[in-house]
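Given as C-alpha cells, the chain that follows is alone and in the form predicted alone.
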Amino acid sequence: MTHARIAFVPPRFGPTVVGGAEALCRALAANLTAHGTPVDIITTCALDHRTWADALPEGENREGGLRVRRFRVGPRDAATFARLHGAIQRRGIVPFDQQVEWMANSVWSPGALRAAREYDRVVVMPYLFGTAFWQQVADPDRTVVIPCLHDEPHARQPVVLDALCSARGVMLNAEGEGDLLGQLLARHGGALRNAPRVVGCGFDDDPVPSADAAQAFARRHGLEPGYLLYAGRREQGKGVGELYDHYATYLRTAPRPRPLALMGTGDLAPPRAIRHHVVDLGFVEARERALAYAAAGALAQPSRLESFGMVLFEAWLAGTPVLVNEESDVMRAHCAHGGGGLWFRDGATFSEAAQMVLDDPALARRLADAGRHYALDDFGWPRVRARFLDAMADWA
C-alpha cells in the first residue's frame, strides 16, 4: 500500500508530551513522512493525561513537518472512569458491562473518529485509551493497533482483547511484548486476524556527544559527570517510588555515591532522606537530551510496565549503559540480548549494579558500546521502516 493514506491516532500529541507511546508515534510518523510515506496525525486537543482537558484549539497545523489534526475530547465522566480503572487495578477482571463502561468514559473524540474514515489505514496507539478502543470497534477493517502492551490487569480485560482480535493488524515493539500478547490471548481463548509483527521504533546513527559537550551540560545543572539518571514521567506507575527507595539503599552502602538526576515531568517528589542528593533537570529539550544521557554514568529505569523502553536506546546511543528492573521482561531481554546493561530486583541488587557500572569506567564503556551496536543493528531506521511497510502491504 505504497500510496495508501495513513493516519496515526494517539490520545495526545505535541513536543512537550512525555510518554513512550507518544514519542514512538512522533518518531515513526516523522521518519515515514521524511522517506516518502506521508502520515497524518489525528489526536485530541488535550495534553494532560490525567485531566484530559482540551488545552489546544481544534483545527489543523503543521508540527515538525507533520500534518496534525486536533479534535475536542468527547463527553465522558472522569469520576466513573477513575473508579472503574482503579477497580480493575485492584480486582483484576471485572464484569463485562463494567469493562464497557470503563472504556466509554476513557478519553475519546467523535471528531477524530469521523476524520479517520478519510484514510485507508488508521494506526492507533496505545491500547489503553478510548481513542484506540473505539476506533477498533467502529472500523476494525481499517485499523492497525500498536498496543504498547504492559503486563497489567487492564490488558487482561476481555473487552480489550476482543478489540485487538478484531483489528486488521497488530504491530509490536519488541519480542517480549509478543510473548506477553501470546499469554494474554491463550488465557482469553481468542486469536488475532493476522499474525502480529514486531516493528518497534527506529534510531539514527548519530555521533555520541563529545565529552566536552556532556561536561558543559552537567556544569550548567550543577552536576559532575557520572551521575545516575532517570528519564521519564515521575509517577508511581513508572516505578519512581521504588527507585527512590533503591537509591536510598545505594546512598547508605556505596563508598562514593553519585547524585540522582531526574529528567522529565511529574509531581512525585523525592523523600526527605534523599532530597539533597537529587537534582531536578525538569523537561529537557530534544536538542539537549542526548547531552543529559552522555553526561550520566548510567540510566536507571525502574519501570516494570514497558513495551519497548525507548529511554534505554536513547542512553545507549549517547554512550551510556543502563540499569533496568528485572521484572520487566522486555527491558531485561533487551539487556540480555544486546549486552547494554545490568538488571536489579531490590535495593541491594540496585546498589550493587550501580556501583559496578559507576565505579568501573571500562565496564561502563563495554556495556554502552554493546547497547549502541544492538540499537543500530536491530532498530536502525531502515530496518524499522521496512518492517512497518512490509506489514502494511501484507495486510492490504
The other form holds:
Amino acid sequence: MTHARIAFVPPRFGPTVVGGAEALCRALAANLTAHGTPVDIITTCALDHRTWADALPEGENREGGLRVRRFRVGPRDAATFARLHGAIQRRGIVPFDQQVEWMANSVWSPGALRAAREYDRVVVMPYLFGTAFWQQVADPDRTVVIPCLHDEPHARQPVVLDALCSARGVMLNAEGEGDLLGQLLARHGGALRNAPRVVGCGFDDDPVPSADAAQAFARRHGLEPGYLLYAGRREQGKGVGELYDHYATYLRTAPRPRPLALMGTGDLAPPRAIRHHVVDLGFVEARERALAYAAAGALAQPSRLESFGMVLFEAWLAGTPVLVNEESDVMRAHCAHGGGGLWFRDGATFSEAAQMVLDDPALARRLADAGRHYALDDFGWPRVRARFLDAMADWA
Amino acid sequence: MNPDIADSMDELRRRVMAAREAGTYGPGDLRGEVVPADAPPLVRGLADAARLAEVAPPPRPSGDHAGGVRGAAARAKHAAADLARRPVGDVAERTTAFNLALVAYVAELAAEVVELRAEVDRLAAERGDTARGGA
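Taking the form predicted alone as the starting point, write out the structure of the form predicted together with the partner chain.
Whole complex next, starting from this chain.
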C-alpha cells in the first residue's frame, strides 16, 4: 500500500496542546509528511482535556505543513463520564454497561468518524478517549491504534481490550509498553489480530544548545544554570504532588539545594513549604524548550504513567540527564538500557540521586551523553519512519 | 543494564543507607525501607500501611452534616502517622497503626457517602423546584 491515504486521529491538536500523545502525534505526522508519506490530522475542535469544550472553529486548515480537519465534539454527559472514570479508578473493572456508558460519554466526534472513512488507514491515539475507541468499534479493518498504554484500571476494562484486539494493528512506543500489553491481554484472555510493533517517536540530531544560550535563558527567568526541571502538565496524575514532597525532602537534606523550575501548565501549585524555591516557567515555546532543558542540571520525571517518556528524550538531546520514578517500567528501562539517568522510589532516593547528579558534573556529563546516544541510535527519525512504514506494509 | 548506571544505582543505594543510619531521613522520606529487607512480610506490610496513612490526603473541610465523622478520620490518621514515626520493631504498635489507618479510611468513605446523599437530596429538591416552576 504505497499510496495509502493516512489520517491520524488525536482527540485534540494544536501548537499549545501539551501532552505526550499529542506531541507524538504531531511529530510523527509532520515527519512522515515531510518525507513523502502525507498524513492528515482529523481531530475535534476542543483544546482543554478536562472540559472538551469546542474552542476552535470547525473546518480545515494547514498547521505546520499538515492538513488539519476539525469537527465538533459529539454530545456527551461530562458528569457521567467523570463519575464512571472515577469509579473505574477506584474499583477496577466495572460492569459491561458501565464500561460502555463510560466510553459513550468520553470525548468523541461523529464528524470525525465520517471523515475517517475517506482514508485507507486511520491511526488513532491514545486508547483512553472516545475518539480512538469509537473509531476502532466503527471501522476496525481500517484502524491502527497507538494506544500509549499506562498501567491503570482504565486499560484493564474488557471493552478497551476487545476494541484493541479488533483493530488491524497496534503500534507501541517502547518495549516496556509491550510487556504491559502482554500482561493485560493475558489476564483478559484476548489476542491482537496482528503482532504489535514498536514504533515510538523520532528525534533529529540537532546540536546541543550552547552554554551561553542556556545561561541567557536561565537568567531571563531569574535562575542560574543547574536547576532541577520538571516538564509537563502539573497534575496529580502526573506525579507532581509526589515531586513536591520529594523536593521538600531534597531541600531539607541537601547542603546546596538547587531551585525547581516548572515548565508547562496546570493547576497544581507547589505547597507553601517549597514555594520560594520553585520557579514557574509556564508554557515555553518549542524553539525555547531545548534551552530550558540545556540550562537544567537534571530533569525530574515523577510520573508512573508514561508509555514513552518524550521529555526524557528532549532532555537528553539538550545534554541533560534525568531522574525518573522507578515505578514507570518504560522510563526505568530507558535509563537502564540507555544509561541516561537514575531512578528514585521515595524522598530519600530522590534527594540523594538529585545530589549525585547535580553536584557531580562528570557523572552528569556521562549520563547525558549516554542518553543522547541512546535517543539518536534507537529513536532517530530514519529508524522510526522505517518502523512505521514497515508495520503499515505488513498490515496492508 | 548499562554498567555506568549499575554502578551509579549501587552508589545511590549506599548513600541512602548511610544517610538513613545517620538519621538524615525519617519514615516519611522512605518507602518500605524503614524495615530490614529480611523482616517478616507482616512487619514490612504494616510499615507500608503506616506510611500510606501518613501521606494520604487530609480530609476535606468538614460540612455541618459530616463534621463528626471527618474529625474522627483526621484524628485517626494523625494517630496512625504519629505511630508510624516511632522506631520499627514493636509489632503491636505497628498493628495499632495499621488498624487506625483502616479506621480512618472507612471513616472517610462514610463521610463521602453522607456527602453524596446530601448532594442527591439537593439535586432532587432542585428538580422539584424546576418542575414546579415550569408547570
